Partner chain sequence: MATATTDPADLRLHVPPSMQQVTKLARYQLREYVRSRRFIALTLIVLAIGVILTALVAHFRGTIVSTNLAFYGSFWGGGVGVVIVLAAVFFGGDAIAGEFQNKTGYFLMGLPVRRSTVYVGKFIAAFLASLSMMLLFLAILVGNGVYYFGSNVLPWQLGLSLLIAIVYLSAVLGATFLFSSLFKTSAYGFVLTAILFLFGFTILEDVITDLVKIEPWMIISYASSTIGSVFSPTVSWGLTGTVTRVTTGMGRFMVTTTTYTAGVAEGIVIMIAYLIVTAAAGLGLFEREEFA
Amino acid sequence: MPTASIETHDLTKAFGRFTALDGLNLTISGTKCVGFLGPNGAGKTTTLKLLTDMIFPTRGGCSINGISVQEHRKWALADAGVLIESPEIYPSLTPNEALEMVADLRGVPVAERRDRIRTVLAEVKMSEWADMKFGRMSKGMKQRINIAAALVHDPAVLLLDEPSTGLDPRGMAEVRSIVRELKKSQRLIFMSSHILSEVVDVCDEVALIDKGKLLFYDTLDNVIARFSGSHASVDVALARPIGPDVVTQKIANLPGVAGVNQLDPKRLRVRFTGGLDGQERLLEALVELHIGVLSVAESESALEEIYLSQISRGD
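Output only this chain's structure, taking the form predicted in complex with its partner chain.
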């Protein structure tokens, strides 16, 4: 079995005079989940369509599992599962029929098909609706079947373009938890998203793209370390409202605290130094203040700030 990999070299796509993707060089391999993060219009879908030969590069090329997508789409996609642009399945089909068709065209052995289909339907929590026609399904249900279709042959590489977008909050949460489950099996997942928290929630690594250009590709931990310097921050939820004087006089003066932001009377964001030790000391000190600390959570604001600062630099 070949190592799962996705590679692009100088991958470029222009629509007329507008360059949607500009010289993307990306080498991803191994079994992990990589978030392809960027605001709307950054070039994420363009990249994924190039990776699946739905559109053709203006310059450069790409490969999946070492096989050129542009030269051999069939073999490049053989061990990949794809979900791009929430495709529609023929409305007269049921999930069982659609998955049977995909398994058949992909060459899943007849003996294994039933099992595989049952497994993936369970994975996306659609077992109950295996015989309902697509024409009668909600967006979220269709999207889950689309994910199942990408999984039916147990691919080494999974390409997902904003799998949760367009769904209601519950649908989004469901899709996210499905993707998180998928990580448990050994495969390479490349998932695009414009939502930072989704990438943080689900992925191990992040490639940030904006205006068609890759800004960086690294592990989430490295990104946080690299951009937030020695600062980290936590969000503190309180049982009672506290006054600004408590914030400025007590909390701001605790050892290691670099800054405090009162988000609302019962919520604080505290920036601190000293890494994990600093965090431990901070939490103890906060509790000792007896200000009614209910919970302390690592804030995503550090990443949020990186995200926002990175994608607005070009303006």
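Take the protein just shown as the form predicted in complex with its partner chain and give its structure as the form predicted on its own.
Excluded here are partners and other molecules; the one chain stands alone.
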């Protein structure tokens, strides 16, 4: 099977005098989750609509799995699952009925439909509500069924347009958890978002767009190393509380540490030097202190600073 991929070549869309997308050149391949990050109105939804042939480019083109969307729409989209904005399903249908209809439209063989529907309902954690009327569901439950509809034909590429927008905190957490699980199923996930914490939590790579122009595309580690100057920061979660003396006398004095903030008794934000090698040394040193390190993650604040600085450059 060919490697899953998304490519755009000089992809441009103008609405009259307004250019929503300006010469986007982007090549993504492999199985991972890529966050398509940018403020509202940056061109994210326009890009996804061009990738799915919902609108036509003013110039340039795009392909999915090496097949031109503009020239061979049916074949290009055959192995792509799509959730753009928040489509409604007939309120009188149950998830089983709605997914049966989508499976039929997507050409899933009749003999395989029941198993596929059962599988995708399990993937979005909705098996228990398979026979509930759609109209009785919460917005978060509806969104999970929409994701299931995008998965029902088992696509290699999944395009998600701000899937957690408009949901309450619980619904947002559920959708993010689903996307994290989907990453394990050997798919290429391209997910637009304007929520920094979502990208840090879920994505492996990030592409930042503003005013229709791509500003950068790289792994989160490389983005932070590239734009954070001589310092980077990580958030450290601990199994048990530690006192301020441990922070000031031990952690702050570790080699390469430029500063430590204790966010709460069990969470730290550590600034350090040395790039990825420095981060590796820092993790080893923290573990050797036996302070109950549970996880170390890129600090959301680091990406926020980069995001704001790059967006402001275009003002």
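Here the structure is a predicted model, which means the values were calculated and not measured. In this text, rigid core is short for the largest set of C-alphas that superpose within 1.5 Å between two forms. Residue numbers count along the first chain shown, from 1.
Here Phe216 does not count as shifted, since its C-alpha moves by less than 2 Å between the two forms after the core is aligned.
Once both forms are fitted on their rigid core, the CA atom of Tyr90 lies 2 Å or more apart between the two forms. Annotation for Ala173: C-alpha shift under 2 angstroms between the two forms, rigid core superposed.
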